[in-house]
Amino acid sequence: MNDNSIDLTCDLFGMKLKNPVLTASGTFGVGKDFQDFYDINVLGGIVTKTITMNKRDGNKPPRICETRSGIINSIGIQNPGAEKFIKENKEWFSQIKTKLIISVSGNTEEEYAEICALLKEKLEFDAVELNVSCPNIKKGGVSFGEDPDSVERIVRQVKKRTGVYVITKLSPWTHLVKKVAQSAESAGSNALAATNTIPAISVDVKTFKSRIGNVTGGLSGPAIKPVSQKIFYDIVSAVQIPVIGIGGIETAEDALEYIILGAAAVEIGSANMYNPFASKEILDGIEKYLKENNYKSLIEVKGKFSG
């Protein structure tokens, strides 16, 4: 669908997608090999997996694995280091015509400012998302995402060295959710993404192990769609800058549940892991919708949830 007369942009104060439809990170790489399915540059903007200063070879495996209600893995934020991952995609980077927000973690507070740093001499992006929730690796991640005090410095230190626009992705395993949100923007977070995965394990009664060789790993897909949503309302309701719905979204009316919620936009996650053509569905949806419901334009619903 490519309907002219309805308005799919979205003002993410200081940043404005052509529509809400962005990919979450580590389930569409840098956006290449989703190319050969469709046009990727007509979603509002691709997340790159995450990358950190120094090579990473991820956790043990197995890695992956499928449950009845979502999928669980445990990748470690396995990449090849923030210099290999810039030389390797700086030439495909500078074809997409879309947004590009590129996704980085730490093992220290000071390092998301080397690496932002890094990234900015060396590549043209439009945003940084500041993953400080990934609950599969032991240094940064979690820790720091459960810790107000820890997400203010590192988001201010990121926008004082480098300025760059800044998505700070949150953690849904904390009861102070709603003050590191509000720590992030006070610190000067452009806008937050809520949530990533939620911890899970799966035990096989055959082995009487883990499934996965990390023994935990992040729950993703339809099983956290109403616990993400929730946390999601919460932060909402905690801040004035934009949220980017994350969580569960496989069709276009559950991207549109988060919108109805506040959503500034939403990410596809692991929906892309087995429908390469996910997001593309999802963006088409919500303009069906809005077209089938007489909508002109997508803040006719944006945050129009009434209890």
Second form
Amino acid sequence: MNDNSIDLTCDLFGMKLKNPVLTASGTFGVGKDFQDFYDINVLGGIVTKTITMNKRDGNKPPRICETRSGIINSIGIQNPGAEKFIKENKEWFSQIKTKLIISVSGNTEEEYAEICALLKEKLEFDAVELNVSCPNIKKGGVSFGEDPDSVERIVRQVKKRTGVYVITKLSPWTHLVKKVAQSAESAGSNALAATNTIPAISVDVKTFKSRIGNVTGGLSGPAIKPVSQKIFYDIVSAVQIPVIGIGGIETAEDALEYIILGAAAVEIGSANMYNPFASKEILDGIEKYLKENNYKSLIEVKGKFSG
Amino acid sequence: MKCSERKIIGNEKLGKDYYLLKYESQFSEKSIVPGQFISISLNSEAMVLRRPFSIFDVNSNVVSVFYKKVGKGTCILAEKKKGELINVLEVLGKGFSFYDKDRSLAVVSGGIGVAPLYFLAKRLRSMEKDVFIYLGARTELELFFEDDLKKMGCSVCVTTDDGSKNICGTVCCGLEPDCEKNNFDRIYACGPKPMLKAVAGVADKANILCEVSMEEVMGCGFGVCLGCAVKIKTKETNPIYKMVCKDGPVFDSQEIDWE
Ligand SMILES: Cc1cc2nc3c(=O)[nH]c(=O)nc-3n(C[C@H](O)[C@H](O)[C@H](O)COP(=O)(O)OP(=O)(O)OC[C@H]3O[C@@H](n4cnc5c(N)ncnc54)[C@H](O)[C@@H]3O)c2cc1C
Ligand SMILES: Cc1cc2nc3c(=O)[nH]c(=O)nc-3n(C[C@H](O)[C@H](O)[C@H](O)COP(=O)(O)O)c2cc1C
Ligand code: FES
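What would the structure be for the form predicted in complex with the partner chain, given that what you showed me was the form predicted on its own?
Everything in the complex follows now, all chains and molecules, and the chain you saw is the first one.
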């Protein structure tokens, strides 16, 4: 390393990233389409669209609607099912030269471990991200992420059965979020990610209907940043494991705010959709900020929030 | 697929709320298929998503977009001046298809739906096909490009909802009686969904192949967010969705579940 180069590496206790910029699940596909814009291998890693064991058709349209500074989506985890996902993308994944994180969800607690076991058997990857913000069918649709015991069981099973590096992605929609975070930690989750989208609705005064086919959806984008950051802040102070910051990151400054609050890394979501260069620009911007302020490494600013 | 700041060459008002934008594209006429679209970012605090628009015409590397002012984004776009830069994601989607053996073609437009069809008609005429245009609008004031399409050598049938010009009624009133007479090999259509459904019905009845250009609210515009789903006809109980931005916007009309 020469003298004026900046150390952007992040140690996520068991996984080392070359820099803190990851892409958020569902906004980057499997990364392939972004190769038209830049070499995605410059990023710290990519998180793929959530998969489930069986194929999911997705929700009825409209699936997207724009609100002030935000986007409501209700995609319904449309995906081809784990087997087909692996088959369709194996070749592409073998070419990726950055961290590959597979996002996983289930209809039941057991399904998470089953998918992770299948992935471990058939694919080379670096980590799984458990998307627990989806309804537990056995419990009448309350999301796993709202129930600390449920999250604990999911993480424990995945760790026990596969031993893979686990990131648990938390839902912001519970007053128990610190408890959920601690349950994931005690069950062996290697890291956490916060947050997923915030439940939302948008009413059309012409039709008296929701602008979303599924009536409600999840809000993302700049509108959610202050809320996601507050929840992130609560979580970071409640656990010892690394926490990845997500929610409303559009610029390097947004990402740095999370890092100063203690984020081990960040995930960029919606911004990739409306600016295909967003993740790369944020990465370049973080480096520029550190250089301009005479920092030699990211660690010098990480968690230095002074209240 | 490219995304960059492009220079505006013109942004002319053609009628109340209707504009023709021209910009210097990174793509040339030959590399663009009629029916494909672009997506513009308006870099405004008021909105985050890009706005998709069909390619209306291409002359060497100048792309034209015909648009209607309907909301925030199109109002901001209408204020843009010649010489300014706009951020364009181009060229997106799968356009209309062309067949050597086709001779006689119907091109059916409803309102702003003329946007991708002008370039389509131009391409079809350059292949020396017989092109019959059915140009529908709410009123005469919202009717555009009749003369230009005639100059291209297309036969043009105009319908208006209020009867302010020519046939009073929907485009199907013009199209349906002609289907047999003109022996169409194929119908191409773009317009509001109820109109497309009606055109698809006419095509089915007359046993003519039909391609339609669909619209859905878009997130990314290039297939990664799975936001722009359109329901596909299936015999299975589970629904099938395709993406307007990547699988379309042009679909075989028989593929679409019109319910
Ligand atoms: C593939 C594709 C090609 C298109 N090509 C053209 C074109 O060539 N010319 C053109 O004028 N328009 C075209 N549209 C529609 C255009 O994208 C919308 O009119 C535009 O996004 C509206 O943006 P806005 O910010 O002005 O309106 P907003 O403020 O977002 O919305 C205002 C109102 O406009 C209507 N609206 C918003 N989005 C759409 C939409 N996607 N389709 C229909 N109505 C909408 C809604 O009723 C809404 O209440 C196309 C859309 C698609 C998906
Ligand atoms: C269109 C869309 C699809 C998404 N799909 C998923 C998904 O499949 N799994 C998941 O864990 N999160 C999903 N998310 C949530 C994002 O990963 C992210 O947590 C959220 O959007 C907040 O970040 P942002 O404000 O940067 O977008 C999706 C978000 C959007 C906008
Ligand atoms: S708009 Fe994102 S998939 Fe079509």
